[in-house]
Amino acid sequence: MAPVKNGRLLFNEVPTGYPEPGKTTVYDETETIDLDNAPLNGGFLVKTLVLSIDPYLRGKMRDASVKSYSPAFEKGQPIENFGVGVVLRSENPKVKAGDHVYGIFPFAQYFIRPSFDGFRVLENKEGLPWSVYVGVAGMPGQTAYSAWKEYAKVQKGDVVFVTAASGPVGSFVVRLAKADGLKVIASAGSDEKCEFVKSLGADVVFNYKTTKTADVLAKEGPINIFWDNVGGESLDAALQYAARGARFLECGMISGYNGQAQPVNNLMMIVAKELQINGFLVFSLLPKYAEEFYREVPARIASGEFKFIEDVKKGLEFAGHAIYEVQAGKNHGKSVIQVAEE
């Protein structure tokens, strides 16, 4: 077979605000690959099927000299994130042609991976769409599941507040909280998103763009568990209306990712109310919970217990647009790029 085009999404420049498709990232088709003859050197060749678009990617779009918990993207190289693909050829004994694998993928139609470290062969006994394995059965679901198990410390009668509750992490947390029999207050950024959160069983759902978070918590709180995906005003209100000894699960603060973060004025409540503030990264927690997660969660998804919605764009060339939409809150559901069919 003659070499084929290998489309890639390259990191082009550091954004100052929202990442701009065609500027922050650029789709490139200049690279080719010989799928039959490209040397594997003990590795394996993957055809990318789906890629995940997640809020944390914005933090990797920075100058490499700025240190953080996750390495910066390299200019001129493909960005990377979680994906699912099918193995076309392999010289690695841990994986064979036809296997479906999950791990950190370059945003490329095809790639050769020298090592199997950090990858997982997906069994998918339930026959779920592969896109689910970068969403509710992937890193976002793992984030919710692991941190809830580790830090929620559920007690009967607890009231939970979840921000960005229509997203893949927040919606999973809503279902976990309801499965534990708790009252759930949830916020989302549009009436359509709020309707989806209501369908998950949340007890109080509001559009934070039209209703003040503090007003809702003043009426429906105090809260015992706060799952924070947003930071800013929502965090400030949660501090104000937290119960004594409340647990704060700090997952993300997207309100400050693309510009000046909103000030938080109620930090003294951490002391006054003896709050437990738990910041976490799924990469640290997952080794403890991964096998339990894969044993339990795909079956619960297949049964319909864990509902999900996806915002799918077909074609790697649209990944830059999807990254922008996630940062601007314009997506509805888990943002996924379908790169190719089987």
Second form
2 protein chains.
Amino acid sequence: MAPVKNGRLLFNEVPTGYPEPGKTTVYDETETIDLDNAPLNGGFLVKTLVLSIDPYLRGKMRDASVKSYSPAFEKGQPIENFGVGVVLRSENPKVKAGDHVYGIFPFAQYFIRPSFDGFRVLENKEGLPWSVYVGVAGMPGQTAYSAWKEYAKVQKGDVVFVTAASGPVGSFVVRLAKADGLKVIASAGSDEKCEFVKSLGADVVFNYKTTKTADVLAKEGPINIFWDNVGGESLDAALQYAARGARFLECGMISGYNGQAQPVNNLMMIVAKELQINGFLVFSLLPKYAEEFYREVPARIASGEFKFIEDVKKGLEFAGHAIYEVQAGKNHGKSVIQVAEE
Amino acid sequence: MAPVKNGRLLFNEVPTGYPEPGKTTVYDETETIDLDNAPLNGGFLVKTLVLSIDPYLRGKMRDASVKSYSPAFEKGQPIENFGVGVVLRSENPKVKAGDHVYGIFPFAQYFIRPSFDGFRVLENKEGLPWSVYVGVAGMPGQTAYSAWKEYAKVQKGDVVFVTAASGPVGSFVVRLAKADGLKVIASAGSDEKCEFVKSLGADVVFNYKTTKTADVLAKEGPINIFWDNVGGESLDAALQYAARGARFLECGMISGYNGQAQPVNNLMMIVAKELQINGFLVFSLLPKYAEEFYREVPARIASGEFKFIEDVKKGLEFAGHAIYEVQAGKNHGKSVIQVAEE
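Next up, the form predicted in complex with another copy of the chain, please; the one we just looked at was the form predicted alone.
Below is the entire complex, every chain and molecule, led by the chain shown above.
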């Protein structure tokens, strides 16, 4: 077969505010690949099926000189994130043609990877859509699952507050908290998102754009567990209405990713209320929880216990738009790029 | 014996910025007490020897309608804090005349207390000055000792940053960290204070008023343990130069007690560096550590292992000034009021 086009989404320039499709990232179709003959050199060739668009990607769109927990994207190279693909050819004994694999993918329709390290073959006995494996059955679900187990220290009667509760992390946390029998207060950024969160069983759901977080917590709190995806105003309100000894699970602070977050004035509550605040990255927690996660969670998704909604765009050329939408909170459900059908 | 004057320091009005002697608190000598005949009703009569002036008192100088971890002072009544006194008469079987007692005292030369709850008889086998029992051998020392044991999670090679390091809490933390073999960076608010901190063995000592905290941490960090007494700018710098997995021990944030603290811009580092932040109050931690503290610490002070400096004012009438000085950082060493000699 003749070489085919290999569309890729390249990192082009560091954004100052929101990432802009066509500027921050550009879609490139100049590269071709010979799927039958491209040399593997002991590696394996993957056809990308789905790619995940996650909030944390914004942090990698920075100048490479700025250090952070995750390396900066390299200008002129494809951005990278979790994906699921099918193996077309393999010279690596750990994986064979036809296997479905999960791992950090370049944003490319096809790629050859030398080593299987960090990748996983997905069995998918439950026959879930592959996109689920970058959502509730992937990194976002793992984030919720492992940090909740590690840091929530659930006690009977606890009240939980979850922000960005319609996303794949927040919605998973709502379900975990309800499975533990807790009262859940949850916020999201549109009435439509709130409807979904209500369907998860959250007890109090509000649209933070039309209702002040502090007002809701004053009435429904104090809170014993805070799952923070947002930072800024919601963190400040959570500090104000935290119960003594509350646990704060610091997963992200998206309100500050694309500009200055609202200042947080209640930091002294950390002392006065003896708060336990844990920041975490799923990469660190996952090794401890990965096997039980894959053993348990896909089946619980298949059974309907863990619901999810997806915001799917078809075609890698739309990934730049999806990245913007996730930063601006304009997606509804887990943002996924369907790069190809099988 | 005829009744004697019983000088008291009364809470008079809520300050807006720094507490002002004669306004926030007033010294009052209108009350008298008959030391021989005042009825005890099953309680005991104490002659106050020393009273402690601590940063946290500012938080109690608020309107009683504002809830916090510690009740507000009552207007027109003596303010209260830790003190040491000698028992003159007792009808309580737990304590007898001549005993030295430690507990929360009203700011009064004499007082009758109905119950011994929360009090402690000090043995003082080491013959330390009584003032030490409100400093390194009292609440401040207990704060340092118990929180360090509970939350520092010391690992070999850790770098520690301590703010307000010349105070009774900070200086104790410096010694604990050096006893654990760690590198200690410490800040204080005057060159004189810095000299004392150097004498404790801290490796890097700087005056935060003349040297930027961020510049020092950029050079001497990253830090693995942060002992925060100050909040604001120093907390922001600590977030910026924290190592992955650093522990933040949040003891106080005095930079915000008398006005708005400097905004903290690096909160996202909590997530990115997987920080473990614990706020604490000594009242909660002490039950777990009190007996070992009193068994160990007075002897280690007597041996010279735990050094201390005191800023002693003689006479309860100067307590209002001392309260201001502690808030403004103008004291040098643990602020103590010597109310009476024995």
